[in-house]
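We begin with a single chain expressed as structure tokens, specifically the form predicted alone.
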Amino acid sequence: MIKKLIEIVGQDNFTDQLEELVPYSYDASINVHRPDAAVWPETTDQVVSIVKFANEYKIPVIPRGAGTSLSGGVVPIKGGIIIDLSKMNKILEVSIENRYARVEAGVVCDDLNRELAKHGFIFPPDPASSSVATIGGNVATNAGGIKGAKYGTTRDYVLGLQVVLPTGKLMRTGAYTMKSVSGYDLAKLFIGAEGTLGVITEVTLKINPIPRHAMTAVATYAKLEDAGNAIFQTMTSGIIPSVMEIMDKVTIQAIKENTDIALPDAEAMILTETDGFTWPEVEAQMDVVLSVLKKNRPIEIKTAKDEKDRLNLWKARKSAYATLARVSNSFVLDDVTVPISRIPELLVGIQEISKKYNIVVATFGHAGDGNLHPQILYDEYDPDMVQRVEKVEEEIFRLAIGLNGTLSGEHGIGLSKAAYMSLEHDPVEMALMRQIKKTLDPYNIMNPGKRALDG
């Protein structure tokens, strides 16, 4: 294996050294397993050769971007070869007149947007890890972000893909046009597939003009239900804010105690933003949002007066994940999504589950599209607490599914949620997903062990 891989990518783009493989044994989840080797291909032809070789000898291959997955999606649970696509990082084409950009899978999100900004355009999905996350990883997990309520997720912007299939065949699917109904939409099959069906090497993305103006406001509430009601009422008010974020009391308290950010005592805080191409348009939208927020008995509402003030309002939300990670050495960050009208029930339900098992759960997230992130804080060296955390997680998943929700809005299933797939998907659907996997990947070499698809 070593000889063949070095022959394909060169000595400098191969490693089987322990100290270089350890970083590939984990992502941002709690899952850990070391690969046997890692390679850094620089061309699609090299990826084709690697996958053909792996398929012939039935060696697992795991495509990897920046490794920011929160569900164990890139953890090589069965060993094998990590295909690190970070060196395939060229922006191949920007066509402003046709509203698309064509990039290699290893292009970093923020790097793409810096290039697009020169032309007044943007790729809207913005995961929190956009400064390091790659476009290939975005596609593999159908990444979203804080502006998903208005601008959607990665799926809404993929026009076409170049994919190396598990047998080593190279396929280009999709189109360069804004519309296409020619044949089955195979590109969608690979979006959110977490590398279980092939290696994405090139992506063609729809791009949007950058809105020229934005206005930000923050509202705090004494009752979680009031905040939840304010959110879904806003989303049915006739306008769609570009941002509708929420933080619960645990998150607010952690930020107050561990940063210099001054926040009021509250059960919930909503951060919202409107954007557009004229200032009157932005203000008119915000007026509607503020009227809804005020109807739901807020403690306080603040509106940014200028750009400096706007950035200050954003500080708390942007610090939530990192602050909570400092509060507890061990944590699980989940990613459940429900219909927007069920947000109040989800918020209250998570709080009740937290009290039931005496486990701290801090909840924040993209409430405008129903996507919340319960961050479960615990001590991994306390066996009793670990067992209770497992029960908390399962009950949160069952709560979300019971509210007609889903196990994941943007983090993916990976290893962390594979055991719960049957909560959401019936036996016929699971069987069909496994059949698709087996048809494309007969030897189960492509990111095996994920999403309960190996059966």
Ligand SMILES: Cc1cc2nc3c(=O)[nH]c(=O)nc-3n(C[C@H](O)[C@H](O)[C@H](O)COP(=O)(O)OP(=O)(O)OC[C@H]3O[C@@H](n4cnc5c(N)ncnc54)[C@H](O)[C@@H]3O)c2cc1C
Given for the second form:
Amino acid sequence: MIKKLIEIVGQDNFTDQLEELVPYSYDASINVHRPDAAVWPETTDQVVSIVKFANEYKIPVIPRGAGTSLSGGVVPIKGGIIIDLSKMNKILEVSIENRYARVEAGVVCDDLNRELAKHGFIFPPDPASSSVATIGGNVATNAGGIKGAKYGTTRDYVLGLQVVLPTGKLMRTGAYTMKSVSGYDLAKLFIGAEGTLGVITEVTLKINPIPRHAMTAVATYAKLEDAGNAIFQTMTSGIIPSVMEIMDKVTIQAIKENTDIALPDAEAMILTETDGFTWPEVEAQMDVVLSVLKKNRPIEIKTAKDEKDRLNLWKARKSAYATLARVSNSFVLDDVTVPISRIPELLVGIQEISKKYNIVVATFGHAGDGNLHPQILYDEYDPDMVQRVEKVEEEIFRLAIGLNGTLSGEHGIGLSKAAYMSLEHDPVEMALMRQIKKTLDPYNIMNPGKRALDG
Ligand SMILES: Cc1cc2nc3c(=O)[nH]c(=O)nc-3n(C[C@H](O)[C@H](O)[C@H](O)COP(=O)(O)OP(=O)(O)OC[C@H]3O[C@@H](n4cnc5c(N)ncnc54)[C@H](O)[C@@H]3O)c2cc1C
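Based on the form predicted alone presented above, generate the structure block for the form predicted in complex with the named molecule.
What follows is the whole complex; the chain from before opens it.
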């Protein structure tokens, strides 16, 4: 295996050294498993040769971008070869007149947006990990972000893909046009597939002009239900804010205690933003949002007067994940998503589960598109607590699905949620997913052990 892989990618782009394989055992979840080797291909042809070889000898291959997966999606649970695409990082084409950008899969999301900004354009999905996460990873997880309620997720921007299939065949699918109904929409099959169906080597993305103005406001509430109601009433008020984020009391408290950010005592805090191409348009939208926020008994509402003020209002929300990550020695971050009108029930339900098992759960997230991030904080050296955390997680999943929601709005299933797939998907759907996997990947070499697809 070593000889063949070095022949394909060259000595400098291959490793089987322990100190280099250990970092490849991890992503941003709690899952860990070491691969047998890692390669850094520089061309699609090299990826084709690696996958053909792996298929012939039935060796697992795991496509990897920046390794920021929060679901264990990139952890090589069955060993094998990590295909790290970070050296395939060229922006191949920016076509402003045709509104698309064509990039290699290893291009970092922010690097693409820096290039597009020169032309006044943007690839709108904005995962908080965009400074390191790759476009290939964004496509493979259907990444979303803070502006998802208005601008959607990665899926809404993928026009076409180049994919190395598990047998080593190379396929181009999709189009360079804004719309196409030619053939089955195979590109969609690979979006959010978490690298289980093939290695994406090139992506063609629709791009948008950058909105020129944005206005920000923050509201705090003494009752969680009031905040939840304010959110879904805003989303049905006739306008769509570009940001509608929520943080619960546990999150607010953690930020107050662990940073120098001053926040009021509140059960919930909403951060919202409207954007557009003219000030009157942005202000008119914000007036609608503010009137809804006011109707729901806020403690206080603050609007940003200038850019400095605006960045200040963002500070607390931006620090939530990192602050909570430091509060305990371990945590699980989930991304359950429900229809927007069920947000108040989800928020209250999570708090009840937290109380029932005496486990701290801090909730924040993209409430405008129904996507919340309960961050379950615990001590990994306390076995009794670990057991209770498992129960908390399962109950949160059951709660979300009971509210017509889904296990994952943006992080994917990976290893972390594989055991819960049958809560959401009936046996017929599960069987069809496994059949698709088997048809494309007869020897199950492509990121095996994920999403309960191996059965
Ligand atoms: C601090 C932090 C904040 C985050 N914020 C967000 C957020 O706001 N929104 C959000 O959606 N996610 C978020 N995430 C999760 C993560 O960043 C996204 O899922 C991101 O899209 C993963 O990109 P990556 O390049 O790191 O992929 P990786 O983690 O390397 O891989 C993720 C999955 O995609 C597959 N994959 C990667 N590249 C390819 C490829 N070229 N072809 C086929 N499969 C591939 C892998 O096998 C794996 O299953 C966050 C993570 C962290 C750590």
